[in-house]
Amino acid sequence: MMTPHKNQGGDSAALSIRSLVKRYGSVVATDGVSLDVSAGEFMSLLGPSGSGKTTLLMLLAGFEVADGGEIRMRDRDISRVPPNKRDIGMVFQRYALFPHMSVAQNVAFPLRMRGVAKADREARVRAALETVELTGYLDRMPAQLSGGQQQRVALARAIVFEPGILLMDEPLGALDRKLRKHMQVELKELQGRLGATVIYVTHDQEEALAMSDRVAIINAGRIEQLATPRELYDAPASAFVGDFIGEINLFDAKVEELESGGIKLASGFGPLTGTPVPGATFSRGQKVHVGIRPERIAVRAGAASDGWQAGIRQTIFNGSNVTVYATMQDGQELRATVAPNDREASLARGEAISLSAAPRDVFVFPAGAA
């Protein structure tokens, strides 16, 4: 087995990225990003299309330059240093694997280049390709390998001369869903026995979540708030992040009063009291956006004076749970998880029924901010 990587210097930031900037033209796709990565930490970067995050990678990995700003890793200036200097493990979507070469000259490919002598070379081969379960396939052509197989290879190549950092780009995508489920699980255990610091890209918010110590969710070259997965679901920093990270409720509304347990709204379907996200101020008259949960909503069959009126539009069993689609007063659409079991999940189209949540669950952001 491979020993896990030790992280020299005794720093537990393996990497430091201060006000990075990437500029193609006048498109800016890395707008002043600053992280630490902990030695030892699955950090994703997390966006949609777009957003600055493979960008971000390129820029770790050295096949791209910044235009300003530095890049550290335990305490050296890597900003210039050429992508075989780094110490930087990579995984593409795609794999990358040569076709000409068999599963043990590819995984070897990087300690041929780095000059280690071949009874060496041998033994490492060996002991990454244990790592990854595939000792019986090293005479194989990657051709004769299953989309999971080639991850794998692709995965011992990259940590065959055991890097300091592991930069992965949607290694999983082109998975299908079961396979790539399975591999999620897989590729955590195996960092974990590795004790590898490991920087994921991917835009499947769930993979993340599912994956990761810390997420950064990156929009527009910039992170709009980095966070653990538990973090970011029930404290999202702004309609942004609440919105691409698992299903929400979004709709406008203006402040009433402000109070020290939250603050009172008026929303098109009635009053409701909310909490405001840390850092933001609001005055009264303001405009708002506010976000709940779906499965933050309490969905209670008939009129109850003290819940939003509404009334069902559809409901549809997803297997786990139940969601209500219900029509407010003013015309908008709320969604609501109840379970499979509960009365309110056999109510039909256009029963009469009241919801409600806790002002906890009732996220406040500044308008703008989406």
Second form
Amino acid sequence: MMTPHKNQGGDSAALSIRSLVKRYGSVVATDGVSLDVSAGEFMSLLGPSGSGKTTLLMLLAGFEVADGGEIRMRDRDISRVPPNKRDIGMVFQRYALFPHMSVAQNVAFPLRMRGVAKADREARVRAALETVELTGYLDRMPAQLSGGQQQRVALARAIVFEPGILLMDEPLGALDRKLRKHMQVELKELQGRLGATVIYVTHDQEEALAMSDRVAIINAGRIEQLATPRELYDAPASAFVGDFIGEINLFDAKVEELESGGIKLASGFGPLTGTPVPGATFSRGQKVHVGIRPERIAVRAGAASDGWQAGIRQTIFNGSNVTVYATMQDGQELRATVAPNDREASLARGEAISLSAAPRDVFVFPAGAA
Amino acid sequence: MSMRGGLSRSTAALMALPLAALMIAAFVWPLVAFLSVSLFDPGFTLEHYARLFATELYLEVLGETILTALIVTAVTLLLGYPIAWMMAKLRGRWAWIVAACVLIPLWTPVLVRSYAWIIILQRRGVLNTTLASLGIVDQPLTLLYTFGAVVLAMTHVLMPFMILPIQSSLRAIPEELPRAARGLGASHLRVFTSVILPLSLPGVMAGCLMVFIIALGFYITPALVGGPRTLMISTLITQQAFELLNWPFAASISTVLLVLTLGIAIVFRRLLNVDRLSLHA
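Could you drop in the structure for the form predicted in complex with the partner chain? We only have the form predicted on its own so far.
Below is the entire complex, every chain and molecule, led by the chain shown above.
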């Protein structure tokens, strides 16, 4: 599991997906997905429900067979290999522990299916349970365990046979918020310790950002963007990604002028300069979507001449920051965050403010999508 | 589901009272009265039990009854399990069709179903005429009034009692369990043997117990389809009670049957510890 493996491309890919397609009748659930996962990488498939991430997971696990394309694991085409012959350890959303088997029997299950001798099996079960810090629980039944403990057993069961890839389907989805946070850290540490390649399916963007080396944003059966959490946040490739990851102000504007430093735009509340997303081309007069993160908008009290004039609609205290809801001149609303101790945080409703944002923080997306 | 937060215990007990009273008046009391007939004739005596256990014929009938019930249970299990599985898997229209095939016989009187078997199995019945016209047999086969006919008809009548509990326990298995087993390396066969079969055991046990116990006391079907030569214990009881008017002896046979049934029910529960297997994950 830990030895890097070279493929034709030169870098070590534990898993390669090429132009994968899956249709259900006229619905295209997976629409030509291509993806490489490096050995030891933690990759999340993140998308809203109905985005096709579950179908992708089912294709990877082998519970569904693709209509087109290829899945390769270590240069072996597994597209048509049945699930029990794939070298994938899976952790399910509701743990899927076998209720009639003890913890030890659950963890031994994949070893038993692979014909591992009894003595070896017992040693490996112990080692796996030790890894998830559940020593001494061998003879418990799943129903006697808490949610977090059941989750650990499910994890031990998935890693005990040292699969090439760990596939996790919202594994923390059934836990309460506090335990989830705790398990995120543990899971990430465990993954690092084992050097395991993990594909993690979730609809929780916070979780994906916190744990992943890279995140694939899935929308309408396609990968909308595949990047590190930082890149997704700082340079979303589309309005959808910008909206899905973190908070963003999205509004329409029109291209006025194309310059080397950025695009000059006209919006309902005044002129602004933005940065085009990579790969998109724009022309003068084109309608575009503009996105600005609330914390990248500077708020100043009073009507300054160089910003966009606005009025305070409301300020909401969030603890670490304060969200300012500003009503712009054309009536639309922008959100901006300021520090709780700033003077702007304590402005009253109706007071005049001016807003501004640096060109690199103003994302310009082609209109039409999202 | 529990009643937690709903009715208080005393309210619940109060609501159960009318039925409890009816059961005691119309079932428990007559039963106790009837069974006590076997012990008091008019003073206390074990004479009828002594006679029962000393007569080879009666013990043979008892043995035959148990054997028949066992065979019927085994056959309904073997035939019923796949049907139950199919019912649990099917969705939509086919699920309704299969469910109707299982349930409609259940709503048809046993008498009607037994006569139907007579029409099929008799000397000039449907089966024999078909076989003869196809040239498979020259002489009509003796099908009716055989042990085989009794097992066949009883299996048919009791099939729903096996299928329904198995089906419901199969349905209770969350679908991610067989899927997880597949993903962890189990072939289809091993998914069945190590996950589905063990988890359906409570249903299997309930079905077996129900079929076996009903089969032990079966009367109409064996009497009609089995003829005079296949004597089941219930036929014996009827003979003693209504033909020979020997009520104390009929009561003693009944007592033996009741004790046997209860004993088997208890052994079943203990032996297979059904509760441990129930799903509470």
